[in-house]
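Next up is one chain by itself, shown in C-alpha cells, the form predicted alone.
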Amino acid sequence: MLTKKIYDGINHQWIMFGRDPEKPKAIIDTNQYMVRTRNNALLMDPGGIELFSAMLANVVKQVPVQQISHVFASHQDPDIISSLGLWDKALETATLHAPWLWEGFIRHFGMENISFDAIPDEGSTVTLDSVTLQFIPAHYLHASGNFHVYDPAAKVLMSGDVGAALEPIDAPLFVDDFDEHVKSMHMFHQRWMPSNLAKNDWVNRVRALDIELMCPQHGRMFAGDNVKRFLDWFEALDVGTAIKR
C-alpha cells in the first residue's frame, strides 16, 4: 500500500493511503486519510474489512497505534467503515465521529471499545491538540448523512466521494489534465450524487473555504487551480440522472 504526506506543517501532518497492489481486484480503490498531531491521530474513512491489515501495518508505520484517538466515518458505505469492529479491537481508546443518522447502521460492523460521537447536521468540530478540523455538511452526496473534513490551517478538504473517480491503481496521485480527468469523474457523480439542490448546496458551501488540496476518497487529489475547476464542472453537472425526466 502507497503512503504519502500530502501536507506537513509545525503542528500536524496529512497522510493519504491507498493503491494497494495487493487488494482483491473485484473491490474498489479507495483512498485513506490521517492527520497527525504531536500526541493524537484522526483516521479518516478507514476503508474496507479487506483492507484492514495493510492499512494497520502502514499506519503504525507513521504514528503509534496507542496515539490513534480519533476515527472519522464520513457515511455508512462499507467501502467506508467495514473495517470498524477491527479496529475495535486495536485501539486501546478511540472516538468514532459520524453521522447521527448512521449510528445505528455502522453499529452492525462492531463497535464494543470505541465510542459514537453523533455529528449533527449542521457539523461540529474536533480538536487534536492545537489543530482544530470541522466536520463539513455534504448531506446526499452521496449518503442521506454524509460529512467531509476540512482543515484551516492546512487549507485541505477531505471530500468523500465528491470528486472520485474510478481508475486503476497506477493512476497519477494529483489531477494534472483537468479536461482528460473529466472522463473518469463524470458517470460516477452523475449516477452516485441523486440531487442537484443538495449538490449546489454543498458547492456553495465549500466556495466559501480557503482549500489549496482537495482529497477524494477515490481516484486523485485536486490541488491549487484544480480545485476551482472542479467546484466549476461540479456546479454545472447534471446529477440524479438515473430518474426519467
Second form
Amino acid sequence: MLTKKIYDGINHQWIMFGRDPEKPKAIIDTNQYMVRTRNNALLMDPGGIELFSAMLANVVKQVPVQQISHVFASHQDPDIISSLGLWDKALETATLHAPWLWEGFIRHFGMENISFDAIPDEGSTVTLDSVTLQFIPAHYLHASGNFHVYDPAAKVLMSGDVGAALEPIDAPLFVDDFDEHVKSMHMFHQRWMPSNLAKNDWVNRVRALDIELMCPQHGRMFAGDNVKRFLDWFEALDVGTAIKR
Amino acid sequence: MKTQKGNPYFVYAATVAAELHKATLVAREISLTASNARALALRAGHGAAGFRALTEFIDELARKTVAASSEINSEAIKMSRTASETARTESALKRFKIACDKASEHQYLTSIYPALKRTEDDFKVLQERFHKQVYQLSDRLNELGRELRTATVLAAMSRVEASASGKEFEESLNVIALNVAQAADKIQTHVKYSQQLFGKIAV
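Switch over from the form predicted alone to the form predicted in complex with the partner chain, please.
Entire complex below, previous chain first.
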C-alpha cells in the first residue's frame, strides 16, 4: 500500500494511504487519510475489512497505533468503515466520529471498545492537540447522513465520495489533466449522487472555504486550480440520473 | 479451529441449535398427548385402571422432555454464539498477524503487539469456552437420549393396557401409545443428528 504525506505543517501532517497492489481484485480501490498531531491522530474512512492488515501495517509506519485517538467515518458504507470491528480490537480508547443517522447501522460492524461521537446534522469539530478540524455536512452526497473533513490551517478538504473516480490501481495520485479526468468521474457522480439540490448546496458552502487540496475517497486528489474546476464542473452536472424525468 | 470436513464449525453449531429447537417443539407434543391420556383414562373408568397408572409416567416423561430439550436448546444457542464469536476473533487474529508481517520493518511495529496479545488471549478463552459448551451439550444430549428410551417402554406398556381396557376405548388409547412412541422417535432423530454434527466439530 502506498503512503504519501500530502501536507506537512508545524503542528500537524496529513497522510494519504491507498493504491494497495495486494488488495483483492474484485474490491474497489480506496483512499484513506490520517491527520497526525504531536500526541494524537485521526484516521479518516479507514476502509473495509479486506484492507485492514495493509492499513494497520502502514499506519504503524507513521505512528504507534495507540496514538490513533480518533476515527472518522463519512458515512456507513462497507468500503468506508467495515473494518471497524478490527480497529475496535486494535484501539482501546479511540472515539469514532460519524453521522448520528448511521450509529445503529455502523455498530453492526462491531464496536465494543471504541466510543461513538454522533455528529449532528449541522456538523461539529474535533480538536487534536492544537489543531481543530471541522466536520462539514455533505448530506445526500451520496449517503443521506454524510460529512467531510475540513482543515482550515492546512486548507485541505477530505471530500468523501465527492470528487471520486473509479480507476485502476496504478492511477496517479493527483489530477493533472482535469478535462481528461472528467471521463472517469462523470458516471460515478451522476449515478451515486442523488440530489441536485444537495449537490448545489454543498458547492455553495464549499466555495466559501479556502481549499488548496481536495481529497476524495476514491481516485485522484485535486490540487490548486483543479479544486475550482471541480466545483464548477460538479455544479453544472445533472445528478440522480437513474430516475427517468 | 477446523471441522473434519465440509462446513465451518460455527455453521455446525448453528445447525445443532436449530435441530434442538425442533426437538423442543416435538417435546411439547408429548405434553399434549399426556393431557389427552389423562382425560381419556378417566372417561374409560374402571376398565382403563392400568392405563391410568401409566398416564403418570407419560406426564413425567413429557415434563422431563420439555424441560430438558428447552434447556439443551438454550445451551445450544449459547454455544452457537460462542462459535460465531470465536470465528470472528480467529479472523481478527489472522489479520493482525498479516499486518505484523507486512510491518516487519516499520518504526512502530511493536505498538501492535498489545492488541495482538489481547486478541490471542480472547481467542484462547473463546476456544476453551466453546469446547466446554460442546462437551456439556454432548453429555446433556446423551442423557436426553437415555431418557427417551423410557418412551419406547411406556408406549409398549400403553398398548398392552389399551387392549385390556375394553373395545370402546382401545383404539383411542392405542393412538395415545402411538403418539408417545412417534414423538420420542422424532426427538431421538434430532438428538442423533445433533450428535453426528458434534462428531464433525474437531475439538
